[in-house]
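Take a look at this one chain, the form predicted on its own, written out in structure tokens.
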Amino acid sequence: MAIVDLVNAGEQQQQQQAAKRQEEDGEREYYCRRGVRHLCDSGISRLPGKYVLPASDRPGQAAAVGSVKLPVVDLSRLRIPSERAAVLRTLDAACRDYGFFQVVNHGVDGELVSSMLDVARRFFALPFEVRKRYMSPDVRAPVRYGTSFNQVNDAVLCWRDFLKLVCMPLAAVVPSWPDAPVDLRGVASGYAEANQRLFMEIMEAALEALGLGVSGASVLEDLAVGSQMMTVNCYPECPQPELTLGMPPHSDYGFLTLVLQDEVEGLQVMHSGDWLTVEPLPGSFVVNVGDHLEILSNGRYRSVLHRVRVNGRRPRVSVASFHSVAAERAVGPAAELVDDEHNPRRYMDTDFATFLAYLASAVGNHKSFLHSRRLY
């Protein structure tokens, strides 16, 4: 009988652990199903488990050991052809030493990046019914309305939705775009060619600060008709930001990312072992170095992890333009940077589907894609 009865409660046990692990499974799809802000209007006082990180993840209760005025790079001073190396000399000494800089006169319409803060802002705010046409766990759609940071995958979910427009062609993909505020496609539209325009003068710049001749130029013909996706970021008023983050520590894929943040603070870099947090700069663009970028300087520009904190008083808005080649194109060191006695190789080449591969097999961390692709 005893041997009987362990059976038996051996039996229990598991059939115990299943029905949680069942609820679980449930739990965590329902919150998928219907994100942060859906969650956040409903009107909750206290953080649900799945939104709860570890202990030794946690932001907790005080801010980042500071806050940091990233470098500036005044483009109107990089136009004039007497300042133009003393601007690449900041531009180099940032991607270097942060891995991130602010971009000022850059030439983007005030209005138009008004704009698209305000509709980003009107987007999220309807109804959910209207949002959820877009939702999808499937992280190669054009269009994605999802949330967390890799819903898939992630043990614990993120304080974030998300709007995802891939953007090239541009012509070809608007359409696809929701319709709703009736101005998002126009909207989005103007400010994606602006960014894509930035992009390539920033990217011109990089690669002339690197040394780059020949490859530099071809490089950037690859840029011109390759790669942008615009990432919407929606950041709720959290009840409990302090057990929580909107975005997870990662690296960005790709050469650049170009972010518009409003006036909330939230974004933070890792800079010598600690969180400082971004200032936001009125009427600039942050801008940070991608993984491709790190991987065709060598590893003499610097693909760092950032993340985004959040906070229970104002919802945070911001746009995130990444810009890299076409999925199909492959991105090597350069070989002018590459010297085998003093300057060995020290990255694989990579390209976007082993890129999708990866984040979909994987726990969604950017940066360990990065580290996958390094030779020693």
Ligand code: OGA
Second form
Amino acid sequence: MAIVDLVNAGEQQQQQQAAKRQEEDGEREYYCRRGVRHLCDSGISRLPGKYVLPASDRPGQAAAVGSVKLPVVDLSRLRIPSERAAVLRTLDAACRDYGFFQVVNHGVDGELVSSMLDVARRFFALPFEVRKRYMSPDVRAPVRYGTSFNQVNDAVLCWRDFLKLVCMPLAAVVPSWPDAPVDLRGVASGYAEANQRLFMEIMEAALEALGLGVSGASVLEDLAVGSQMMTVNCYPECPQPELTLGMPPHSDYGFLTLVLQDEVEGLQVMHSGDWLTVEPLPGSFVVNVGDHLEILSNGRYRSVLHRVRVNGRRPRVSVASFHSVAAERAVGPAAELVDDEHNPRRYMDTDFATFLAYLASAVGNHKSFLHSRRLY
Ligand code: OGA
Ligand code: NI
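Just the form predicted on its own so far, so send over the form predicted in complex with N-oxalylglycine.
Complete assembly follows, chain above in first position.
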């Protein structure tokens, strides 16, 4: 073959590869832009390739190794002085062992909770043209409608659409929240406030359980003027649920996350090497330790991996509320929990700017953010 033909053949191959990449980018763009609710509504019977996980990352055929009733923390008992110590022990054990628990008798109005789930469902039922107004590629945007987990970096897309709402300072951000459905702002802002109050009460208990007196009080002050973000998640029914996930294994940034799940199970927690399905407990919130609390506690409390499975029958809706200190504030291990001889400092200080830089650079796996803060 003449040299010139070889060059032409090489060029042709390059052009074909470029065209294939473009086509793939186009396909990705299509799904990324419209999300899974829209994809599902268009009537598919097979899972598109972009959502198919490599075999080793698939959730497996079995529903899970087992279901789990997470430790239950009864907040009404926490409020009774003679019972407080016993409840703190339950909370402490749950945060060390599972990194997860459920709270009951929490005092958040049941009607507010069901209105939140209801308005969430109605938001995702809006025409795509309406939802689309809130799309933004900017991870710092106060309102962001999107799909997958980290849609810019995810090699395989996740079976989830979400609406992210920054909640602090509430009065300043609510006017930028969606104005449809008409009751979304009213319901979601009442729900956000109730979650922040509940978060403060649980954090006060956790700091007490950790034995952080004076420094605990100062952490609480920082949290009261800290940051809160909610994600409203929609996991539509999926044609091949065993090949994909609603959310990949990750841990949460922040101190605590309060999760409201509807009656459809899907959340799984990693415990002693197994994925355990969290049984929905009506009227409760699932609470989990985030990276910041693991760091503050110098590793005593655990920010554990969790993921979301999807199913072929019923859509699932959840609302997660993430709480932490203000973005510019650094978090490090509490001095009382560090002792050079027996319990040396395990983590570097960290702040939100470092996390965002990590998010923009890393490929999906949240857990490695916490690992990146580890000293040994
Ligand atoms: C999250 C999360 C669980 C769920 O939003 O970080 O883990 O059940 N959500 O949606
Ligand atoms: Ni999470």
